[in-house]
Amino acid sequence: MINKLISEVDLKNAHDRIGPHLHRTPVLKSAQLNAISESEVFFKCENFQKTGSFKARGATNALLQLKESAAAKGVVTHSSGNHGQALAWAAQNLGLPCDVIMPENAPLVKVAAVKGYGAQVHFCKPNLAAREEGLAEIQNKKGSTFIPPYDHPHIIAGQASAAMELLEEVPDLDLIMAPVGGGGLLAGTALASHYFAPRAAVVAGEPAGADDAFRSFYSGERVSSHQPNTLADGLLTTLGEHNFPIIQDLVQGIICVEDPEIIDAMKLIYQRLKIVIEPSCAVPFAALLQQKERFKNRRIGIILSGGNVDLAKLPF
């Protein structure tokens, strides 16, 4: 099922592919970080990635794959945030129209970056129903492609990327972590460690307030609508169909953080790397050190997913 869908093959096309558009990301580590976690960890910084986000490489595969046609035409995507400004980066460097339809309270800096990278944006009620009928609308009259931020196998590999370098540079890693949303981060990192790690095991954070991939792993069953609320703005979005049977098959676990233990992650994160990250990024670290016992001693790879945050609305 999982070979069909996204081969080993398709990953490592996908990061060639890739490549010559994208940062490759530095891992960082900090051994007071360490010595507070009792393990040693390395931190895959797509902080530091285009656009902010790890986003920028699904984008960027799944703009690559579009036939010459469907490329002239253009696309078009529903997002209040990473997603919208990836795919606009992507689209202005391959030199295609973008729209991306936005809530209308969607925070200004990210609209503001989705307009700067060359999109045009179109406001929407916000919910669901109102951004795929805004899709919808775009779709019939321009005839654009959508570019799902998460529930596609061109999506899924590009992600993957992140802990193909990640593995590449610290090979001998016993855990990877990463938050969980939509999934597309999740699936692909599991995917990666599944074909060029597999002793590697792979472990996601998630908010408490936001717990649909928790319920739907530990059920078996997706749950495909919830009503989330966390501080972790980026982790709101129910877990794609194409993502939960590869995180099901290949995903050891999922923990669920509250909101106090990301700010404090996250806190940790901005004294001891000194770098900048959104609440969703530190929700896997916050993971693990609500767990450190459990992880103890062990060599733990995080991703790092971004660090596009209000700088006047820091939680600490």
Second form
There are 2 protein chains.
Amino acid sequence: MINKLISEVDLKNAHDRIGPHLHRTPVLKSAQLNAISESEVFFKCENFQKTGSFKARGATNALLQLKESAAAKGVVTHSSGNHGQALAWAAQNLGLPCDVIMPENAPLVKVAAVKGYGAQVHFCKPNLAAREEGLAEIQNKKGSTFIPPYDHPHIIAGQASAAMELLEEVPDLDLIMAPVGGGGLLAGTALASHYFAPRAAVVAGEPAGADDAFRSFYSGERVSSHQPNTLADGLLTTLGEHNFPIIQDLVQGIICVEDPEIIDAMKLIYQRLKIVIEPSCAVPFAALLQQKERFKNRRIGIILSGGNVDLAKLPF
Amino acid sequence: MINKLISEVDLKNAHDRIGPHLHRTPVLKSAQLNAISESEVFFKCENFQKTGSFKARGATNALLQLKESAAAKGVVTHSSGNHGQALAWAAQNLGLPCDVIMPENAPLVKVAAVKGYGAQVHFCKPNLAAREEGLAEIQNKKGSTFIPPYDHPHIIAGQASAAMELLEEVPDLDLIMAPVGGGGLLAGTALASHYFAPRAAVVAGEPAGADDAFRSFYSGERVSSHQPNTLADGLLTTLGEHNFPIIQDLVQGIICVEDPEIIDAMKLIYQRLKIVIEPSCAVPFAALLQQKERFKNRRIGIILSGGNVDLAKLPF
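Please supply the corresponding structure for the form predicted in complex with another copy of the chain (the preceding block corresponds to the form predicted alone).
Okay, now the whole complex, with that chain kicking things off.
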């Protein structure tokens, strides 16, 4: 089933397609973080990616597969976070019109970033119905194509390229870890491991305050709405329909971490790797630290998802 | 005169000697920082160096040139900052005993870092006389060799390797910028440019609240004591005796920046490069921003000196 939805060739093509537009982000290591985690950890730094997160990968892959007639009419999404910035940038980079529906209480800095990449911003009430209404309005008016943040094979295939690059650089990993929100990055990572490093297990980290993927994974039934409460504000969404079956088939486990664990992991990454990440990005490393006995002495790849954080609100 | 003190061969030998022990740090770029500075900037990231600063270069070079009999007796320095950590690490790495004299009011985190690298810490009153007394005591007792933080040809030659690596990666720079405190990094950078990129100018940034190098440079007489007042706590020292003549001969200018300019530059680097740096490290970029009209459209290398910052005390 997996092979029919997103094949090995789909992943390779996606990577080839988006490569010229994106950064090949570095893989960092730290002797001190290895000592603390009692394993050997390779951090794939998507905080250095265009627009500051891996989301630029999926957005670019989706746009490059639009038919010319659709592309000319432009694209639209709703987002208060990294996907909005990524889509705005990818559209500007490819010369396509872009509209982004944002909740009226979105942080000004995020609104400014989306506008800075040349997209037109439309404000709506901060609820899903208002977002979807705003989206439908633009689609009707302009004939724009909706580019979803995670629930689409083109998005998933694009996000897979981060793990593919990590595996090219460090082929013999025992384990690959990623955060899970909507599941675009996690499903892509699981597919990349399945095709290119079948020996490596894939385990996700999820905030305990937004544990819908955990509950979906272990119950076998996708939780489609929840009331998240966590500082990891990039992981508030619920698991997508396309994402869930891939994760069920190819992921070995999901570990929940509390906010204080996320803050500790985040601080260690600032102090030891000397890089700026957002709270969501620290979740898989927090999961590793929580269960370090279980993963002791393994070679572990961690996808660091992004670095778009309000510096005035660092949690330490 | 310069050639007699530290030759081109000295620099090459230093780089070859220390290379196997150190990180070859990355050179980062940002389209957005280029747009803001109206030039093309290449950041050499010594915040990713062993111990979190370029100081590991000079310390390693100095230790590798000790005679065996001296090395066996160990090394000693006084430091409340990056040099203490760097020397402790370099000594541990090479299997030498190391003592560090630290002021009794040194931040606990810095004391812990020095101890973490296996050095023996001795506390003294927080003044120069007490530091020197502590130093003399260890030297008398153990026969240790004093490794100064900046005022020595071996230290200067080691620090030069950061700019040498930058020039290997980006040979056609118009300008190289570095911060100046005691002048180890600046003198090394100026020598590297002199020998390996004579077309490139070298300009330093200095905090206005610790402007002894600026005053020394433009008056022609070395200011040997001052009362610094700046948040850039890695640049409080006065220019060294060996460092000053090299800087006089080979540096084209020193630009003073106020603390708010340092904070602005530091914040931009966190936001756009997504890396953690200490305030002192932001000084040359602050200097570039202050005088961006003067350097417009140039290709500029900036040595980012270090990333050892107390995250609880970030100035933004």
